[in-house]
Each structure stands twice: as C-alpha cells, then as structure tokens.
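Only one chain is shown below, in structure tokens, and it's the form predicted alone.
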Amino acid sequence: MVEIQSQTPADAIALPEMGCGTWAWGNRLLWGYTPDMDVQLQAVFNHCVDQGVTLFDTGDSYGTGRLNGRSESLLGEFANAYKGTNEHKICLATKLAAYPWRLTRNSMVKACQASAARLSRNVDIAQLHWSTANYAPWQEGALLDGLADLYERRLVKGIGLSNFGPRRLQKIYPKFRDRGIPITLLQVQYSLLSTYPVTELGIKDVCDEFGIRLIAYSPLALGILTGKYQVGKKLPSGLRGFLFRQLLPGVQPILNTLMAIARYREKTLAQVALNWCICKGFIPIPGAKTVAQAQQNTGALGWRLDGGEILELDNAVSQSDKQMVQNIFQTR
C-alpha cells in the first residue's frame, strides 16, 4: 500500500467547468468494458486534459466482478503517464463507498489509502459515495468523521459528498464547519431528465449558501440526451435498453427542443444538454469511452446558451411526463 503524502489544502483546488466521469472504465455489466479499450481510454484522458477538462471522478466501487477498482487503476496509470498541457491541474476525485463493513472513521482512512495505491498517487478529493441515512443512519457519523480526518491530516486536498439532499446536508454541515473543514463539492444526479435535486429538493440554494460546488453526474441521462436512441429503433441491451423503452416516449418534448437548438447553434444534442448544466451552475461529469465521445463532450465548452434557449429547455422539461429513475441513496 502506498503512503499518502501531506497535501496543500482545498484552496489550491481549481475546478474546471466540466469534468470526466469514469464509471464505465472497468464496468462490464452496464457499459461493456473490455481490456482492449484501454488504449482508447488513455486517448480519452489525454484529450480531456489537453482541453482543460482536468477533474476526473471515479470510485472505489467502480469496476464489475474481478475488475473492481479497475477505474481507479486505469485513471492513475493515465494520469501518471500524461505529460503536456494542464498536467499540473489534473485533479483525481474518488468516491469511497459506504459499505456495511466500513463502520469506523479509520475505515475511511484505510479506504483512501487503498484508492491511492490503485491510483499510484494521492487522491486529491475524497468523497463519501452515498449517505446511509435512508437505511442505516447510525453508520454515517463515523464515515463523515473519517472523511474529515483525511482533510485534517492533509492526506487529501479536499472532501466531498454524493447523493445528499439539502436537509441531510444542513444536518451534517456543522460537523465539518466546527472542525474548520470546507466541503469542496457535492454530487447529485442532474440533467434535463433529472431535475429533481434542484426543482423539488432545492439543493442548489443550500450549496450556494455553504460555498459548495455542485457536480452533475449522469448529465446525459445514460446516453438518452445524445439523440442516438429513438423510439422504435435499436436500443442498448440489458438494463439501459429496458430503461430507455420506458423513458423515450415521454421525453420527446425535451429531445425535440434539444434538436432545434442544436441545429441553430451547429452543435450536437449532447453539447447543448451539457451546456445547459453549466449554465445552471453545475460542473457536469459526462463519461466517454472513445475519443469521438470525448471530443463531443468538450465541444460543450467555450460558449453559452442564451436566456431564451435556457427557458425553452426549462419549458420542455415541464412538458415532459417522464424523468430518470432517482438514485435510491439520494436523501432529502
């Protein structure tokens, strides 16, 4: 196990407008990962960093079966090999799972050490992958204490949370405030097909009050917002295909509006959808398995939707009668 070195604190973290999610890297079940993709994934990493997408999000639970941890291993390999533009801005953020056997604050420290070993470098931002409030609220305190310990001991530059709602955030925030520890970021599922954290929970107002940056995971709704999939056409196999069959008929107002704006802007649907997230004050972290996908993602940078276009998309959301299934760990 590698030794974690002392690091500069959170004020040294410069977060970009967009990050890259690496859930698919090592995931065979949902994303069809195979090791022969690794060369392409390294090219994805290199393109992202070169274009200023320097925040990479992973998790110690990413990778299916014997490939568990593969996402972290690949990410560390690519980061350590990269030499070039924005090299010193690379920020590796990992999510530490709230596994039922992680019951002590030291278990979080050990988990971060294990992640650092797979990355072969320090973790920049350590995050609690989900709140246990919905099923084991007694477990959460020790995990949050351990997360704070990582920062207090300068083993990470920053700490973050994932799937916490405003009520839960307000409840646990004093734990960090009283120790003088800032929460750098909070991840929620957010896209044109998943506005629940903002419209129904009001998470953005609380994060703005506490100075926490919001990360939008699944900003392309598992690929629905790319426009690649249509009713009556070939859909992905497995769980994604089943979900798409349920959702696609009800989200046509959103897809039609995306298409109209994309044509006018000479952009893709995905680029418009990602730009909308940015305009809403989020840092989207779309995934990419190919350089073409990475190039499409970075094409969402360097321009902004105007107020009228944002309103059109917001109206389309209100007209849609379907939303993405919410993460079961999302708290209120």
Ligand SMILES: NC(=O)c1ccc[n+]([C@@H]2O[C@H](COP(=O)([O-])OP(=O)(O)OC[C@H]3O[C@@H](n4cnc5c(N)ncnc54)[C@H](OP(=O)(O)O)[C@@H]3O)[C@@H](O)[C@H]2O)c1
Given for the second form:
Amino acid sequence: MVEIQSQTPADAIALPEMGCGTWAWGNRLLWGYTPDMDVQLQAVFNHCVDQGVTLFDTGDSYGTGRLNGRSESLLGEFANAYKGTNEHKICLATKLAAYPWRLTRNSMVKACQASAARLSRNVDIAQLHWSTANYAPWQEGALLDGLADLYERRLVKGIGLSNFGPRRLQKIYPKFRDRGIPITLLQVQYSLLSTYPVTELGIKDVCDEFGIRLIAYSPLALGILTGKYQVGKKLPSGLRGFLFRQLLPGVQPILNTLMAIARYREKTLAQVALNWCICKGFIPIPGAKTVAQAQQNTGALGWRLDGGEILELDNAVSQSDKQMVQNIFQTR
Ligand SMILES: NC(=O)c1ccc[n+]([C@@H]2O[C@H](COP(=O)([O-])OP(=O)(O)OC[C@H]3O[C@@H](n4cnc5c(N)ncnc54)[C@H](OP(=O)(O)O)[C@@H]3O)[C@@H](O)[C@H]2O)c1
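Could you drop in the structure for the form predicted in complex with the named molecule? We only have the form predicted alone so far.
Entire complex below, previous chain first.
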C-alpha cells in the first residue's frame, strides 16, 4: 500500500471547464480496448493537459476481467510521465465503488489507498461511484462517513458523489455540512440525450444551493452525438450497437439540429454537443480513444453557443421521442 501524502484542502482545487473520461481505457467488453492503444492514450492525456483539460475521471471498478484497475494505472503512468506547463494542475478524480463487501467507513479509506497505489500518486478527488439507496440503504451511511474521513484526514483534496439525485443529496448533505466538509462535485449522466437529471429531477438547483459543481458524464451519449453512427450504417458491436439501434431512429431531430448549428459555426457535432453542456453549467468529461477525438473535443472550448442556438437544441430535445437509459443506480 502506498502512503498517501497529506493534501491541501478543497479550495486548492481549480476545476477546468472540461475534463476527460477514462472508462474506455482498459475496457475490452464495451469499448474494445487493447493494450496497443496505450501509446495513443498517453498522447490523448498529453493533449488534454496541454489544452487545460486537466481533470481526469476514472474509477476503481474500471477495466474488464484481468484488466481491472487498468484505467487508474494507465492514468497514473501518464500523469507521472507528463512534463509541461499545466503539470501541477492535473487533477485525478477516482470513483470508489459501493461494492457489497465495502461495509465500514475504513473500507473507503482502504479503497482510496488501493487506488493511490495503482495511480502511484495521490488521489485528488475521491467520489462514491453510486448510491446504495435503491437496494441497500443501510450500507450507505458508513461509505459516506468514510468519504468524509478521507477529506478530514487530508488524504484527498476534495470529495464527490456520483448518480445521486436531489432528494437523496438533500438527505445526506447535513452529514457533510455538520463536519464542515465541502462536496466538490457530483456527476450524473447528462447530455442532449440525457436531460433527465435536470428536467425531471431538478438536480441543478440543489447543487447550486449547496455549492457543488456538476459533472456531465457520457456527454456524447457514448458517441451517438458525434453523428458518426447512423441508421443503416456500421454500428459498434455488442451492447453499444444494441443501444444505438434502439435510439437512432428517435433522435434525428437532435442530430439534425446539431448538424445545422455545427455547419453554421464551422464546428463539429461533438463540439456543439459538449459546448451545450458547458452552457448549461456542467463540466463535461467526454471519453476519447484517439488524439483526433481529443483534439476535436477540446475544440469545444474557447467559444459559447448563443441563447438562440441553445433554445433550438432544447426544442430538438423536446421533439425527440428517445433518451438514453438512466444508470440503474441513479437515485431521485
Ligand atoms: N459515474 C458514472 O456512473 C459514469 C458512467 C459512465 C461514464 N462515466 C464517466 O464519463 C466518461 C465519459 O463518458 P463515456 O465514455 O461513457 O461516453 P461519451 O463521453 O459520451 O462517449 C465517449 C466515446 O465516444 C467516442 N468519441 C469521443 N469523442 C469523439 C469524437 N470527437 N469523434 C468521434 N467519436 C468520439 C469514442 O468512442 P468510439 O470511438 O468507440 O465511438 C469515445 O470513447 C467516462 O469515460 C467515465 O469517466 C461515469
């Protein structure tokens, strides 16, 4: 186990406008990862940091089969090798899984130490990957206490949550407030194809009230919002292909509107989709498997859609009869 160095408190964290997701790094099953992608992934990492995209999201459950933990170990390797002006702004945020065998507050501390060992450096932000409220509500208290302990013991710079809805957040928030511990961020699935956390749940208002930054995960709807997957053309294999076949026919109004704005703006669909998340007050964390994708995604920065364009996209969302399925752990 590596010794975690004592860290500075949450106000030392400067979150960028956009981050980078690393779920695909080490995931063969859904994302077709193979180790020969590692050189490319290091270049993705370097490009992001150079462009100020210094927040990286990973998880201790990421990596399939014997590649479990691979996302964290690759991320640590890349971060430790990186030399450049933004080197000291790199912020590695991992998600600690609410596994059924994690029952005590100390299990969160141990999990964070294991993540730090894979990263070969400190975890900057530790997040609880999901709420157990939907199936084992009695488990959650200890895990949240452990998350707070990580901050209080200065083992991390900040803490966060994932897949919590506003009602649940309001319920657990006093636990942190009463110990004087800020919650830095909350991530939910948010994109033009997943507006549910805001429009149905109202998560934004509650996070604003509590001073919590919102992260948009899967902001490209697993790739659909790039426009490269179309009805009747080659789709990814496995679960993503299955999902896309269900979704694509119903989401044309969104893709058509994205395309029209992208053409007018001389941007790509992905850039417009990510910019929309930023305009809605979220930090999107798109996944990227190649430097070309990362370059395109960082092109979402440095400009803003205007009010009329945002309205057009919002109208297209209401005209579409399909949305992404929500994470089964998302609470209300
Ligand atoms: N908290 C949670 O429960 C949770 C759940 C899911 C994800 N996340 C986090 O959110 C991150 C991002 O979400 P995600 O990876 O699920 O989905 P995403 O960001 O919506 O989509 C990423 C995928 O889209 C394709 N892509 C990305 N940029 C592209 C571009 N410019 N042009 C064309 N294709 C492009 C790539 O796949 P292809 O090249 O294969 O199409 C890429 O892997 C994850 O990596 C993870 O860190 C968190």
